[in-house]
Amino acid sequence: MIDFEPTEEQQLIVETVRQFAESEIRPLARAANEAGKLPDALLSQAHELGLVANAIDEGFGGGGERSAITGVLVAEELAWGDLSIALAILSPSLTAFPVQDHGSDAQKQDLLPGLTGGQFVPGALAVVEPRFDSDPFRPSTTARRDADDWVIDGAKCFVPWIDGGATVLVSAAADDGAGIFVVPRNAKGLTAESEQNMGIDALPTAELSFEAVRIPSSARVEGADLVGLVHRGRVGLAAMAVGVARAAFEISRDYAKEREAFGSPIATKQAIAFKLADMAIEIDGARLLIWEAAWLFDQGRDATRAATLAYQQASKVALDVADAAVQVLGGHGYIRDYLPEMHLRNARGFASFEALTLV
């Protein structure tokens, strides 16, 4: 039976993250978006909360409290603050979780302690490819054996490329199936070109090119479940989509209560009231799908269907709600002095995002 009531510990985490998002993230969100740069001090503050480190095994300096449900609760609150900053704060999960779940002892010793140390260290995972038929489960990027090495060729896009990272995890097709490989960012033959996106302006992303990039045989994350990894990423992104939708809804709701037309708040007008009600219903419905998928992950059960439904629905809800928020604000919704236009641009990206965060 699924229990939808967070534990006392989870509720405390949610309240802590919500306060952090409200007091630290939101005041910097618009400036970060306009500058196209992440606030480094804020990333350090978030790292001190241990939002990713707490899910890493105790033997590597973490808290050993891995939970997909806790992960989606945190992701929603951070994205409610700002999507770009939320993705940056949780980027260490892109390295930590695949390595923790499937990496060798040497890979764990090499990569995990740095993610639980005193400084924020970002992670990077390259899954999406810059082609019209990109399929995260069937990468065109290849990894072929050459003596004791792997040689990687191909291209990736939408890769978080935050300063301070030393490696990127790359999905590639090998003779025995798709796998995940740990590639140094400074590897010969690897080039990164900055992307200019419609949304998530504060988060640096890159298009990567791999031209005969040679890495040792030990760089493969043996047994990595690419399908499971992508679905965990989709549930995390779905939670962030709900966070974006919730933020857009709350702004439009509060605006509608204050904005008067013909002597009364527009929130009392049937067209606006019904629109706001529909927004709230869709947000709550999407959240329940996400919690179900996360619960299945925590139970060790197949969450493929639930994760797919959650991601598809949450992506649609985020875009619909953000668009409705712009409509509620009328002309104000289209100008940059108000946040709904940024929420709408960010929400549009969920149709293209893959594996920008993990739970």
Second form
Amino acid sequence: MIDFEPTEEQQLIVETVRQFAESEIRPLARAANEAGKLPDALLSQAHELGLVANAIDEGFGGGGERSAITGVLVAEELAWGDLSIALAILSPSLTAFPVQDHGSDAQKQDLLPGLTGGQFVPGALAVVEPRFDSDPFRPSTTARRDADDWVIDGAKCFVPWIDGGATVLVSAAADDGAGIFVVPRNAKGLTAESEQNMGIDALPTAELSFEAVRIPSSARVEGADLVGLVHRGRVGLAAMAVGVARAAFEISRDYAKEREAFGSPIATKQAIAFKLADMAIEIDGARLLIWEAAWLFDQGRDATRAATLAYQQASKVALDVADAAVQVLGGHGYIRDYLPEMHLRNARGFASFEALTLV
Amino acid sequence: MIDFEPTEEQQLIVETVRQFAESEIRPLARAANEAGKLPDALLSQAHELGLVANAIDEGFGGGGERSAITGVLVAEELAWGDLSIALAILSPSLTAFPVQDHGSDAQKQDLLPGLTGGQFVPGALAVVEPRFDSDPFRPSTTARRDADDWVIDGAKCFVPWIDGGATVLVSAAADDGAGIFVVPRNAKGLTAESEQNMGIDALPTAELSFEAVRIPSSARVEGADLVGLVHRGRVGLAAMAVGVARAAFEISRDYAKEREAFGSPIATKQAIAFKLADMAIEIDGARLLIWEAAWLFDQGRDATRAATLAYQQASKVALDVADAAVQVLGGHGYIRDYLPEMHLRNARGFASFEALTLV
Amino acid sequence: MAISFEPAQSTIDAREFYHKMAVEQMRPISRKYDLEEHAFPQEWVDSYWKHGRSGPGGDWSGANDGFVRVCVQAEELCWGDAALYLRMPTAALGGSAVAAAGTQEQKQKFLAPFQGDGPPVWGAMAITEPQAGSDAAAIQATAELDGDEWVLNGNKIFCTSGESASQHEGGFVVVWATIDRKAGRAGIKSFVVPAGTPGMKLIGLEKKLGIRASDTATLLFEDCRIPRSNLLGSAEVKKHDPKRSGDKGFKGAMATFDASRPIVAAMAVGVGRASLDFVKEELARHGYEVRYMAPRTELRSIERDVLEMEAELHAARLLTWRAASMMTHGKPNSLEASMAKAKAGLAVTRITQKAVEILGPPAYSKKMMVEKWMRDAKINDIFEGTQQINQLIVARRILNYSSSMLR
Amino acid sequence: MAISFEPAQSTIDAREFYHKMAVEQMRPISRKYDLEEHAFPQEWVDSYWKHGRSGPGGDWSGANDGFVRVCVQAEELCWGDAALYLRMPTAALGGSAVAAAGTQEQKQKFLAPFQGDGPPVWGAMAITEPQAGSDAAAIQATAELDGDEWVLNGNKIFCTSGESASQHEGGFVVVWATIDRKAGRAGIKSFVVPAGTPGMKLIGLEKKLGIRASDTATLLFEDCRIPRSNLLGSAEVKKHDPKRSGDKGFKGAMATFDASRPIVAAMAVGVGRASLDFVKEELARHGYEVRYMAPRTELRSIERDVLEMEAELHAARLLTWRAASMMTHGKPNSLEASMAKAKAGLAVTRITQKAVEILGPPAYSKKMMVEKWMRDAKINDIFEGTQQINQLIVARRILNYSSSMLR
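Alt. form predicted together with the partner chain, vs. the form predicted alone above:
So here's everything in the complex, that chain up top.
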């Protein structure tokens, strides 16, 4: 039966995360952005909410409640608070979900318990390549068999590189198709260079270079499905894009109601009011596309088309909405005393991020 | 020196044509559209203005004042009156210009004097093909040498087929590249089926089918440059697109000033007023692109890029403006008592028309 | 409850039923009635009356997907032909007004013929006047009580199915008129005028851009007398609070928009899907696959167009279903209904326009249906509140502004 | 006269001169001053003062392409770096106000340092206030005559080059203030406040999305005393006709927008072209040709993007040149200036945003300049009248509505 109401449990989670985003994340967002640094204490605090751990199997200390729908609901709320911080908080999913879904028992045992413990342990996934024609489904990075090892060569970008992580999952083309490999951060031949990006300033990301990086044959996540992974990444990002758009929309809506020009609030002008209406409509439309894609994941059905459309639409909507928000604020939209300029910079990244979070 | 003022002579021509469009063409536009029939007397009347004849060499009875700039100025004004009628009035150019520019003396002698005489004689050019992937630069229609003849096979659409014409110029791929061929309308193997299109209802157009149509080797316009021809067609159409857009804009502007809702003219609402402002801006922007392309033609320089951009922009602007005009008129925009619905139907065609007029 | 996009079996059944009807009964005569404007589509009317109206779409009050099923019906039938959909013998908006604001007796009396075994009947709603447009409060038509009868005078335009509803016995037109011009909006009431009532005159039929098989009538009311009991709601004029929208009659009539806008949005989606389906078929026929995993740098321009069209269309559909679902659950949905209507009207206008472009020269010809769908689609951006009116409604709601604060 | 797109030789010379300057002096330090916000770009200031200001762009009153040449200069230098362009030691908008509304004596006095051999100087204009935005008539800053001096009080924000103009001796800030608050717009006058005048305080510099090398100052005026003769225009307040915009001072200051808007539009075009040029270079480097005669069905998505960007950019450029050309010929160009500004601001915002997308992941990094150009470009949609203000001006003109009829 077609229904648009999250379960009561999901509503409770959303409410909790929204409050966390509002009272804990948002107040730190601008400072984190300007400093280009994550507020570390906040990550521990967020970890206590168990947002990722809850989706990990009970056998590894998790809550065993994996749901892409819950995932997108949470992702939107966190990103509404701040995109960089949201990506950081959910980064454990980047390691957890591919391993949980397709890893060997040994891999699970090795990686999952660490993510459900008392301490925040970040995850990392390297899918995007620093190339004009980067294609997440067809990596240029290669994994070559050499005796009992895999040897990896190539480069990746937009890899979350938060202190405390020990491994990174890497997509690479092997002779039998593209696969996912678990690479220690300190592997020989792997170098990480800090990135300076237009947006997501507070999230430490790295451009990785792999030069004959040698890992054991057991390091491949054998059953991994790169196509599915990327689509789950896209849908998670789409939800975050909607979160960013909603934040920009709300700020510009409130500004428009307060700011007066020519004797009345600018929100009473149709040019502004209709712009806000369009923003609201597009945000809701994109969100519903995302929900459907997430629902398909949870049903175990093919979500290729739905995820592609949701990602494409949400990226576009986030950019348009953030740009419109800057415009509504006028001169104030252009200065860093207000958040929309950051939303605009963040929003522009979605078209390229591909798998910077997972649901 | 960069300048945006037509010459005094051009201004005079524009003024004359505008008056003709306003007092002679516009009043007949809707009826012609509904009847799907040209007002024949009007064509004779327009012929007296010498709009095409003026551009034909003096040696063939013309005015010898060929100018693409004058051409686009005239095309805009006529199309502002009505697109179908404008295309009909200027149709002699479809035969005249390719022959004048590249024809043999015999071809010129054969075709040009008829177009500068006292009687309106329509022209016809067959460039577009009734295929999904119609490509004006690479015709699928073929011209095969057979002894001293050319044998033509293929199909064309959007061919103006006004009573009184005797020949049609046809683009076709020969073994040495695409060329232009003069084909008698009554050639054996050539059949013309009347088209029913979404728009340009008043202009009789035909879908032509060529089955082993045999013409003498002298029927090829030897020097013809299909690429240049198509670009001249595109620029002429672009000017007409701007004419259509301007007509739709003006009607919606006037309507918005008259029509009251909630106690004041709807033009006093920003949603309407800003829409009208955008329409005006886009129309002017497209027109300037067209002028530059036309100027390049007149300078004998390569206009490929300029013509392509002007055509693309003007097609888009015409569609958007006509759609916006319908929207401004609301319910009245949807009924055939007002012109914008016709502008919308006409405007949609520009992306496909390619060379339905020439400058 | 839980988020779900799995249609109930009854919705799947409805979709199949109406899709079959669209394919078999509508598409074959679609072009014919586009060309023969104002002709009466006898075969379609008969077919719908005989088979369609008893199909699995009508009654949505029960379980399952509720009002979403009505939207699915509208989408399927408008995928067939939007104009013929509008021409179906149903009580339409007039029926919704009676259902929303009528007494039990009125419902029984006026709606019964739509269930009965008699000949086909139509309902219609007459609101718009030559000078009023979207401004319902500016209505000039008057109703005066004379003994036991209301006497209506006025001129109504853009009345969908106004010809059928006013001319075919058993049908009716719900007419909006003021009983006290000085009272503004509070004086506006709606009245049921049965087909054939003397004084209700069919003045003309609009010639339109699209939906040509749908009759859009101009009706003149000249001393048109109807029984006192044909007033929907109360005759009381609440003068003292100009901000209130008046009584159940007016409110009920306005509330019909909360139901009709999702339907109109679903209609738009149907026309849009007709174009999109056809574009994809044609592309496939010409060997152009639409790839969902093509590298960005290799994507074809027309491929991207199709992807964007799909996303826009489906976003519009889901917004529509959401508004419908809220209605099923009795939640206020004015905001969401206007969101769906605004989005669908605009998205589908663009989708159908793009479809003609993508398919090249042949698509501009009447040999293909895309040009018709482009013409038909545009009505969805206009009727039941233009794009702009719906943006205004959305804006007021999100800003929490009254209609006097945001005009 | 005849329609022509052939630039005069002096325009070609100017383009070459400033393009060289952009390539050699601006691009190499562009990223540096983007990262070091609020740092003083000494090498650029010196270079412009020494070589740039005597280049072939400044004086446009002569023959040839006139004001179009100024636009070409702006385009070339903003192709180099829009922020450094704004940071150039020039009289800027303050100078335009003096030139438009000042007496011969005022012009001589305030503009001379810009021609002289002294150290670099800046002019600026201070209009916007924290609560006023685009609404010049709502200005709260006051000027009171006290003996032979005007005493200014008030707070000004978003003052481009406000730091340089207020701190470097020889420069000046033109400040808008009211001498009679009750008189509304008629009471607003503009005053020249020389750099270093006591009471003019630099309160802060904005941290911005882009154009970070340009200083955007908040200035506080506290009992700031300037000679009586520093008023531009007349001190008379015409109270009796509220529809008139007041005297030459106000009108002159407003008229500066007719000149500044084409320049701002040209700046936008410069930034847009920087992005577009780079995109085309990168595409070529990767073997992606942009074809102008590709079959529609074979066109790549990114190819179409580039074609659209080119058309939009060039349409904006031509609208800009038209407004400039009208200015050269002394024709009223408010409508055309606003058209150019509105078009260029929006087009270039979109073009630069698209450029980042087209070039994929590397373009989001600060290793490439496109992300900076996207941030820089957005200012053109905002300053010198937002997109919306310019739409409003265009709308009023095409509708022939006064500012009270269309707000």
